[in-house]
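To begin, one chain is listed below as C-alpha cells, in the form predicted on its own.
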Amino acid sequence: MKDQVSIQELQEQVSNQQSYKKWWKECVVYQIYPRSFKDSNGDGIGDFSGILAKLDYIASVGANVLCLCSIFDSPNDNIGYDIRDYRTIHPDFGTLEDFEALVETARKKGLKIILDLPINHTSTRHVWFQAAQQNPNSPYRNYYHWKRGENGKPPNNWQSFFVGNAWTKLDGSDDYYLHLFSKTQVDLNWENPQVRQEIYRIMRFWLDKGIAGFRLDGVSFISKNLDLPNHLIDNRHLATYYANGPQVHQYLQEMHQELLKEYDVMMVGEGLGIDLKNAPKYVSDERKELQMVYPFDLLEIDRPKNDFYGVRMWNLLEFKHIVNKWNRLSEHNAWNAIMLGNHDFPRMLSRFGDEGTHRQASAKMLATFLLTQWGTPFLYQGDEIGMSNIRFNSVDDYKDVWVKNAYEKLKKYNVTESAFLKAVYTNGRDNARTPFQWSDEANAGFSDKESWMSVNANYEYINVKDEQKDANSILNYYKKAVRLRKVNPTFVYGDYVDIDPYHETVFAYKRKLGDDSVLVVLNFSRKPTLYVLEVPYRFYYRSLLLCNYTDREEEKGPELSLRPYEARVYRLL
C-alpha cells in the first residue's frame, strides 16, 4: 500500500505553480436570477436587499462568486435581456447605491459578483436605437444591422431564435432591422468600431464599482457575416449560421487588449454555437479572450438542435461522450465551465434526476457530479435543495416571450393548448424562473405578497427551512460536497480519466493530482447496479470520502452494489 499524499502537501504543490493557479478555477459559482430570488419590499419582485439579507445563506452553501441575471434597466419584453440602459439599474431590484451595498457586503463575507451582460443586442427603447430609428443619417444608424427589404419582403430567409423571421421593417420605409433574437432585441452592429467602444466602457464602468467579471450574453454570435447569406431554413441549426463570426476573436482579444488586462476578472462566454473544433480559440490562456464557455451540448442533450417543442431521448453514453469531449479542452491550455442547468433551462432534477421516488439520491448524485468533475462548477438557485419544473394549465401564467411567440405560431397549425403546454412542461425556460423555496410559509417565504410568478406547490414540502432542519438533506449533502472540492486540490487541478466509458449506466472516472488519486462512481440509473470495477482499479485499496446514502457499508471487493442513483467518492491508497 502507497503512502496517502497530504493535503498540506498538494496544496504546497498546486500553489508552487502559480501561473497556472486562478481563483476562477478554485471557485463555485451560484447563478442567481435576481426577479425570483427573494423579495423584501413586499412588491412580489425579487431585489437587491433580499439577496444581500440572503447573502450567509449563499456562503453557507460554499459558493463564493455570485452570477446575478441580467439587473440592467429593461422594459422586459424579454425578462430583463432587452436592455434600455446599461449603466442603469432595473428599478425592481433597487438603486445604484443598493448594488454597491450588495458588492461591498458580499465583498466583506467573501464572495465576488459577475454580472450577466448582454453584448449582441440592445431594446428597442435604447437611446442609441431610437436615434437610429428615427433618422437615416445619424451615427446612430451604423450601431445595428439594417438592408433594404426585397419585393416587399425581408432581406433573406434568416429566423429567430424565437419564433419568425429575424428581420423587422421599420414603420414608414422599406429598411429592416436584424434580430436574432425577440424582435425588440435589435443586433448591435459590432463591426463598427464605435459600438465596441461604447461596450468597453460599459464594461469598465461595472469593473469599477468592484464586480469581478462577466458573463457574456450572445458573445458567439457578435460577429455577423456581412453577406448576409440565405441559408437553408432549419431551425434546428440556427447556431450553425449565426455563431463564430469572421471577427468574432479579432473583438475579443481587443477586448482584453484595451479594457480586461487590467483587471483579475472572470470572463465567462455564454456559447452556443461554439464546440470543441473551436472552443479552444475562445479560451486558450495564451490567446487572451475568455476563460470559459458554457458547453451547450450538455444543455441541449435532451432535446432536438435548438427545437424547442422537441425532446429527444438521451443516454448515459451520450452523456459521457459530451463531458468527455470537453474535459479535453485541458490539453489546450484552457479551462471549463461545468453545468447542468441554469435560467435558461428546465431544473436539472426534472432532466438527469428522478423528480418522484429517488429524488434526494438523484439530487445528491448529481452534485456530486457537478462537484467532482473537472472545471468550474456552476450551481443554479434552488438546485441545492432539490426544485422541479412547474406545470402551469394556462399558456397564460407562462411569462417566457418564447413560449408566448411559439404558441402564436403554432396556433396557426391548429395545436392545441394541451399539447403546446406538454412541451413547454418539458422544455419552457420558466421551470427554472419560478420563485425560491424558502419555507413552507406563504408564497413559499420569497414575499410577503402574491409573486410576479406564481410559486412550485411543492414548496410545502421542498423549501430551505426543511432542508436545514434535516441533517441528510439535499441542502446538507451540497455543503459537504462543496468543502471536499475547496480542501482538495485534485477536484480542481487534477487530471480527469473515464475509466469505463461504454458502460451505460455508471459513469466513473478518476481525478489525479501528484500522488493522490480519486474514484469517483456514479450510477446514473434508478435501477439497483452491481457494478464491477475493472483492473487496476479493483486492486486499490479504497477510503470513502463521500457517498449520498448514510447507511452504506464499506466495500473493499471489486464489485460495488449501488444502489438507485448511488454516488461514491474514494480515494485510491
Given for the second form:
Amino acid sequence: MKDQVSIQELQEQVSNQQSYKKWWKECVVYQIYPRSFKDSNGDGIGDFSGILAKLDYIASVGANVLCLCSIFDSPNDNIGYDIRDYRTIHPDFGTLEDFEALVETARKKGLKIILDLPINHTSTRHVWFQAAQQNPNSPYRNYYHWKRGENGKPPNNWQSFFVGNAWTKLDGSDDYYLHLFSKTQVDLNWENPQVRQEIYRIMRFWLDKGIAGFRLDGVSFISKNLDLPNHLIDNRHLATYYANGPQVHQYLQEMHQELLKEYDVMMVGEGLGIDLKNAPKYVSDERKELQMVYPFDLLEIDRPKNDFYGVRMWNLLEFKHIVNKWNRLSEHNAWNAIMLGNHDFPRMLSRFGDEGTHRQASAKMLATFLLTQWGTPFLYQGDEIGMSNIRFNSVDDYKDVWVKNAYEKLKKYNVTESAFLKAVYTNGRDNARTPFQWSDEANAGFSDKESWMSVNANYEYINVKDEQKDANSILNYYKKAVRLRKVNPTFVYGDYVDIDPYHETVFAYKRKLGDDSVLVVLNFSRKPTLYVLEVPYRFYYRSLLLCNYTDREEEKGPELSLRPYEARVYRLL
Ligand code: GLC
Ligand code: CA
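Right, the form predicted on its own is done; let's see the coordinates for the form predicted together with alpha-D-glucopyranose.
Now the full complex is given, and it begins with the chain already shown.
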C-alpha cells in the first residue's frame, strides 16, 4: 500500500494519545451463534469443539474478538436466553473445561472472547425462581417482581415483547410475575441489592476465566418504574415505556465500582430504547458505565413498532440520518458499536443489499460500510460469505419462540399459515440462525448428521470452501476490508463527516486523522449512478484503496460512474 510512512506517523500520533487509544476501539468483533456455527460430534448442534476447530478461519477473516451468544445452561424456551444456571455451560456446547480450553487457545491466536450475558431475566427453572415460586416467604421471592391481580386481571396492561401479557399468574394464587419477554423469562428485581451482588459474582466468575468483557443482554430494561403504571395503547415502541428506568445508571456505575474497574474490559450494552438522547449516559467515558451500546434504531429501520408482521419502508436519507446521529456520540467523549445484523434480525444482505443479481456487489458494499464507519464493527457469522434469509415451508420448521407465539395469536384472527410465513420470511429471527455454510457437502459441512435447524439450500453455491478458492469472493473482500481498517488508524480514530447527507442513493463520507483523509463512496442502490464530487473533494488527487468491482478503471475527474452497489474507498492526497 502507498504512503506507508505517513501511516506509521499516524500510528505514532495515535499512540501518543494513550488515554484515548483502546483495544476495544481498534478491534473487529465476530459474533457467533454457537448452536449454528460448527458441530463437531454429530448431534446436529454447534459446540465449542466446533468453534475451536474454526478459530483459524475467524482469525483469517481478521476479526480479533469473538462475541458468543448465550452459552449457559437453559431449558431453551428462548434458546439460551432463559438461563437456568449462570455458572454451567449448556451441555450441548461442552463443559467448563472445554470453555477454558477455548479461551486459552483463542488467546494464543490473538483472539479475545466476550460473552453474551442476559441479566434482565432468568428462566422460570432457575433455582432462585423455583424457590420464590414455592414459598412466598423465601428470600428469593424478592429476586423477582410480583404483584397481585385485580378482579382476576393482570396488575397492569403491560405487554411482552414476544406477544401476550407481560404478567403470568402463578397457579393457585393471585400473584403475577413480570416478564417483559417470554413467560419463562422472569424479570429479575434489580432493586434488590442481593440480586445485583449475585450478578456481579457471576460476572467475576467468568472474567476470572480470562474473558474480555460482556454483551449485556437487555441492559436497558433492568431498572423498572416500580409504580407499574398502565401505559398508553398507542403505536409507540413498547421500549419507550420499559427502557432506561430510573436507577439503571446507578446500577451500572455500581457494577463498575464493585467489579469492572479491576478489569480492562469491553462492555457492550444491548437493549431496545437506547437512542442518541440517552446513549451518552451509558457510554460517555467519564461516567464509567459501558463502552458501547446497540444502535437499535438502525437495526429496526424496516420494522413497524410492536408489529411482527408488517414491513416498514425505509430510505437511505433516513439510514444516513440515523448513522450520522449516532456518530455524534464522539462529541460526548464516547464510543459506539456499528452493525447491521445479528441473531435477532434477518440477514443483513437480504435487508440492506440484494440477494439476487447484485449479491456479490451489495454484500461487499455493506462490508465496506461496516469497516470504514466510526465505531467498533460487529460482523455476524455468515455475513462474510453473503448468507441470506431462509424460507421454510411450514411454521413447524421454525424454532424461534417469537414466531411460535405470534402464530398462535394470529391463528385466532384467521391468519393463514402462508400469509403468516410471508411475514416470517422478511422479519423472522431464524433467518440469521440457520447453520453456517462451510462447504457444498451434506448439511453444508456444518454437521455429519441432520442439523438442529435445516440448512439454507443455497449452501450449494454460498459456502466458505468455494469462497476461499475465489480471489474475488465476498469472503476475500472482507479480509481486504478488515485489513485496510487495521493498518489505517484513520478508520478507527479519524473524525467522521458525511459529505453529502441529502443524496438519495449514495452515502459518501470522509474520515480524517491528522493529515490523512480517506473518502468512502457507497452506492446503496441497484441503479448505476453518476456521482459528482462537490468542492472541495473534486480538487483532491485520489488513490483508490478499495473497490468492490475488480475491473474498475481509475477515474481522475470529479465524476464517478458508480455501478450497482459500487463501493470505493480513496485516500485523498
Ligand atoms: C436479547 C437477545 C435475544 C433475546 C432477548 C430476550 O434481545 O439478543 O436473542 O431473545 O434478549 O432475552
Ligand atoms: Ca455438537
